[in-house]
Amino acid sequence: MAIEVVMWAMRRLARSRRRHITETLQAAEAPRWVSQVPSRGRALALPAALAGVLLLAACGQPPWNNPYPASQAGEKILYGAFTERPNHMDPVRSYSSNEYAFIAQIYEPPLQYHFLKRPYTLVPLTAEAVPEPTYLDADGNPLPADTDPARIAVSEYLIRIRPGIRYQPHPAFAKDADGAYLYHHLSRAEIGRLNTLSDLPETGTRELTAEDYVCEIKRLAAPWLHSPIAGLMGEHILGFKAYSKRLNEAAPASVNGERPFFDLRQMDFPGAEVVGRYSYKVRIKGRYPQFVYWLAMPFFAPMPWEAEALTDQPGMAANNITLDWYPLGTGPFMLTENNPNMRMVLARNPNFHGETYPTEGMPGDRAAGLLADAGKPLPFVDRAIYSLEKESIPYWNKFLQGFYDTSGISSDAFDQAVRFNAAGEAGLTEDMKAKGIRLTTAVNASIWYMGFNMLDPVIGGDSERARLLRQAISIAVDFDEYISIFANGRGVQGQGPIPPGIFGHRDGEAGIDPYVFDWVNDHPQRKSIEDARALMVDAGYPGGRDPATGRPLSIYYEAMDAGPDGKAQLNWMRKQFSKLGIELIVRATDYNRFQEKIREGTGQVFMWGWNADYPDPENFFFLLYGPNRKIDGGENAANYQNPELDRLFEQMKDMPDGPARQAVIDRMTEIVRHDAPWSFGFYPESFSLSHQWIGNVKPNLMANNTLKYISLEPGIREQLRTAWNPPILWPVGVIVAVLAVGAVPAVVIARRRERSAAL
């Protein structure tokens, strides 16, 4: 009402330039409460009434700028934001962190990572225990656990799941009085009238079974589902490739772009077999101990056949009623609103089987309050509402106002939030401390590296000349400076292929790259540029000049075009190479073209990164394993090949963690440092902020299903939101004053007319 009065008054004042103000007020269609005022006081009625309305509004419950309904006040709702639409909610296809933020709260694979323990430890989720493999020889006979890996033909994992776990309410399970499924055989007309899944009002549920897990593994092999890990699983799961081929031949062809439902239960699969209602086996070729980590990823979550029977009906995909849009799981939350252009909402699953907060953690966890909820039932929040925020500044401002509970730190806001002390340690600014905001940092289980194409005739190969050139460049490119300038200090200088937190990583003097760093005053110190120039002389490039041409050595840098924002980084990179007299020629392309050049082995020098799929050194060293070269379809982007490293890799990947494995890793790391197919760049560091009313915040770089552990105090949140967002009334006061001043001429003229009428 107050806004309507202000707008009405402003429109009237805009017309007063050409009309006498009294005539304007008399002729205009003023609100009834104005026309009923006696003529002498009518001109003052508007500003007086406006002031009254504003005073009444000021008595309401602040904050006025609260973007959420008043009915949500005091509820245990976590408020967050997302910046881009999740493309895939189907676990068979999802392989992105922004997608896992949602589906990992919904789907439950058999295993998960312990929330508090480090190093990262697998624990049961729906399984009764973490499975131990049984080794079989080529004839199917059992082998002892310490057998020679060369004798192992098959590793068999028996997974037993806990009974009594039920799915969230879902129309796929809805049945009529006779036990027939209500929505599995809809007509085209019925499907055409559907807009969302909620248009199917009846829901049902059923118990989780081992068959649901086997169904999902079969879906990984279905060629029409295009799982991103199908190629990798084809190398490890017994009979996977052959089963994929059989499925392609047996499944009905798509009609008008839609593939009819195909019941995967009718085709047996030797790699995944149901052995009981609550038990199933997965068979792995040879020995692949890292497979157990995959059992903690959504790829191996259960998928009931009823879900596909519902969503694969012709016409459903046209209405976005698919598993990519509507996930179906047994986890603590379910997706109740999927509007990626506005909001995503996770709500508590009423059928959740229950889980309790961990009762043990690491030293210091209890003092940090991370065990205050030990043994309490999960989850602690009832809903999580995520709003779309495409720009970082509105996201940041809403966090500071208390309307988002957690936040990352963009480059624009970094100086406002974080300060580094003399020792280089990150801390919060005084403004952040005054709000009770907490900073959490963690070195990610990832690496950002500079790669040298080992197939290139200049920079690559195993010649002494090329090796010294790579080492010189590794010294010259100062990634400490890069971290400071372009990452706001959020990173740790890389010393090898394994980041902190992964078995095999070494800290301190034992962990430095001696070809690039010296150990000085208990810290690694980059070798001087004079050392790098001396290596250039030894490599046959004195002063950075190619003796064959007499011109500066030219090297091509393959860059992913980042637009104007990337120009500064490319200029910085040119400067690093110019320290050695090398002319760096940047070839910037879009990401697709960049990938194509790396895949074809036509690039020369490039920057790229890798995030761990699971916490094992095999997941990083396989990026340097010869048979895994990029030109051969693998992930070895540098196309590096060293026979000794390849032999040690095959030995190391099957070893249990321990001193023997560490010794092999140390030797492999030394080989890679010496050969320098990578300049090790840096391990990115994540900085996150949370308000004081949020509890149980501990970074877990492997687990994605951590929403269930978060606690909050909505009462404290409401109090601080009110304190941080007081209503700002002075602009309204200015408007009232302008209206009052503008009414003075009308009062004067009205009085003159009254006197004239009296005479």
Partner chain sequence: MSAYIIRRLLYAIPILIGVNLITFALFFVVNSPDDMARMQLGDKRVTEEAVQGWKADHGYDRPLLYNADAAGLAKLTDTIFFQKSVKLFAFDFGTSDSGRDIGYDISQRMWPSLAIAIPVLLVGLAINISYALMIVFFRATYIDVGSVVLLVAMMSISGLFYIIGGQFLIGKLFHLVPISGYDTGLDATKFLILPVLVGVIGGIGTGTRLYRTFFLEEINRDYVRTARAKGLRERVVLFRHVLKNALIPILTGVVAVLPLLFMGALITESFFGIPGLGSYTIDAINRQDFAIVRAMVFLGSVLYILGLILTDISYTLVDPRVRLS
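Now the other one: the form predicted together with the partner chain, given that the block above is the form predicted on its own.
Coming up is the bare chain, nothing alongside it.
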């Protein structure tokens, strides 16, 4: 590209020289008054001519500011960006959205979420069907499906996968003519010469088998792999903890920080067992209906033993060849370039088993064009190139220039992109509409809440005094204002622990928190500050004063953002508490110390959030489940404990969705609203933009493997990029002119000085 630009510039220069010669000849023939132009004018004429030449030269050329090679023009490539380097690409360790953006396109767990259907629905991916559990009693005898959960000792999931699925081409599968693996027994010297996986030129593939899924479940238990869900799975998968211990004893010790290959197939695991070439069983202790959701996450994707046989050879990790860097899957894409400091490239997997675009969706999907590709083979794009873009300003500008196909909206760019109408609905600004950009919004399956430490003697506990104080604060802290000021309106006020879109959430009047809101004109309206002050009087803090000291009640707020951006939020928070006469003392610290205080239960009031792992109310109520308190190592940051809620939680988590479960959830929600261990802050809303050449954009907050559904029109993109990015060269001419004009008096002075020096 650079050479092309240079060649093109030289050609243009030659042309401009010819033009200059012509102009010179014309000047010679011109009337005398033309050549009598003052010298300063002549000085200006040259840069002006230069600018004109450059301007003409730039017309109709491909964009100079295109960050991609010209050879990619017209290809079906999706261009995106990532702001943070993914830490882990090994499915056993990866547990964050920026990592899932890549590995979910590569690894295929047995299940996935339907792309279009709502509420979120599990459908098979590599499995033949969504598995139904078989219940067994303590003696291993089958039990009926509607049996009393107390009698269930084991839930057995039989998962049948489809035959004929093959892995992406990979050196781990490469074999010689005799069928021996080429790269499983490399010498130290051979490994020492490797820098990347592509240094192993030969590749192979093989069919996906049930054993690969079992191998991955065994890897979850391997202590040296540090899976973040090992603790949780230890609670649910039969024999998991014991197996983990056995593995630790049986596996060879690490040498120089590298653990030699240990074939997990040699150690049986009662929690996961191969039944046949295409079927395996997972055994769960008791009942855990939410387990099927985990089967849609990369933690349960297949891992062929050959992958570890290759990467666990001594010296491989020292040369950066690990499964954490080079993923290996059966999905529609494979990672062909992993340079997280610059670029990550996903390319179509030539061995992909084939999948078609969904043929059914929700009402309105057809009209929105989301079913136009129904039944067509996936994926629609050949490659996806993600560039590292750490700063939001260049990211946003490159999106506007057409060099990124989709973008979020940073706070800086929000007003430029979005405006709200009188009804509070978000829409695009005229500039965005003129570019054909589309806005997609969705309320996230997450909650951002204000937590009260229930172990605190002032604000915690189940006393009436503390409860009324918490309720008063919940009214006083106006999260609608918070959303408006700090989130650009991207959020919905929280009414309970379950966000919209998750079973158990209620909309409308039935769904409001009656302790904090009233239903007015078909909208929830926060109770008045007078109501909150009345609660303060009832709590024994009239005017916010502590009767014991006669001074304003002091409450400590644990803040995790001590930077300049957080300061405005902290000031706002102080103002909210001061409405009640409470003196809020902010203890701002870094995230590490903040977490430590919460773990130790020494904080008083704090804000925190939770992103759902799966679309089930259990995944939100477990944050308020007593045995799950943070001080006991769980995720219940408020350290809330209510025996009735705990009992209902144990009942609800095993129930199928339906009226009975809804009734239990309603009661649980009422308990939590009454006890107010949280002020239900808000449910964040995501806004994303996409260009007109991108198709099949529908937010799916549970599925991570949505790249395969996206379609694009590269021809339109090329045309618009060229139209949006014409090189503008006149400023160059202006700068040259300014320098030339500035040089004239300097030359005059210089000559005068030279003359004077000679005298």
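Numbering follows the first chain given and starts at 1. Please read all numbers here as calculations on a predicted model, not as lab measurements. Think of the rigid core as the biggest set of C-alphas that the two forms share within 1.5 Å after superposition.
Put simply, the small part of the chain turns as a rigid block by 51° against the big part between the two forms, using C-alpha fits. Core superposition gives residue 731 a CA displacement of 2.5 Å between the two forms. Core-based superposition between the two forms puts the Cα shift at residue 741 at 8.0 Å.
Superposed on the core, the two forms differ at residue 750, whose C-alpha moves 19.6 Å between the two forms.
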